[in-house]
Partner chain sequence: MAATMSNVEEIRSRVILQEFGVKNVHTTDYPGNYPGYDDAWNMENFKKNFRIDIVDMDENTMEFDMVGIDASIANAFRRILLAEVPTMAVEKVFIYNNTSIVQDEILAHRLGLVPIKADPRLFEYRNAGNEGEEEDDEEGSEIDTIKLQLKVKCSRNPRATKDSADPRELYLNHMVYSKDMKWVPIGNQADVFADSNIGPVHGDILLAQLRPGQELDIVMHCVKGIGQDHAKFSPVATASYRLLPEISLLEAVEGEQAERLRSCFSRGVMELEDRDGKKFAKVVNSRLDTCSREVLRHEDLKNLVKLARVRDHFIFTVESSGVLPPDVLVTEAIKVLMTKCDRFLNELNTSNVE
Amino acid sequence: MAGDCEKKPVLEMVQADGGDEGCVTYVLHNEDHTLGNSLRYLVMKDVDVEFCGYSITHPSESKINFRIQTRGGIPATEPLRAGLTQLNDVCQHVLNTFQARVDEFKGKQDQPME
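Atomic model of the given sequence only [the form predicted together with its partner chain]:
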């Protein structure tokens, strides 16, 4: 285990002894289905990922175990990082589109009044 640099860890990495870095369980603290499921979707979209899944350890613990297994010895950090970046990009695009549409809609609403 690693990542206990502070009192409250955000992300931990669990690896079996001698296991390769392509098969890793990450512990995401203070997360649930919200990030877990959307991130799992994007990580599974990666061609190099053989398996990706997550579980909520216990309803009273606010953390999830996020498992990634990759093909061909690629470090699991890579698809995780890519997934997070893609999710961020998706959100940015959704945000831009949404705001553009809202402005458009408000503009249309204002017109007939004048």
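Taking the form predicted together with its partner chain as the starting point, write out the structure of the form predicted alone.
Next comes a single chain, given without company.
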């Protein structure tokens, strides 16, 4: 039972022994298509990325295998980090825009009708 309570890391890097830093598979735990597809889209926009894709190993497991292959000897961690930063920025923009519209709507509700 003690092993069942063991907490897994959010992100694991899987790489063959002596493998190329430009060809890496990351295992993202507790994630699904929501993160996988959005992150894949942003990472693929990087000109140094040759391939980027993800798979869900099994529907009952909440983890994705996220693979990045780069060209020119660039480590795969660079486009992954850039993609995560861009995705965070996009999400923050959506949240800020939504909150501004909610505040605008509430402000109109407080005004008396003419």
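Numbering follows the first chain given and starts at 1. Since the model is a prediction, treat every value here as computed from it, not as a measurement. What we label the rigid core is the largest C-alpha set whose atoms superpose within 1.5 Å from one form to the other.
Taking the core as the reference frame, the CA atom of Gly107 shifts 2.8 angstrom between these two forms.
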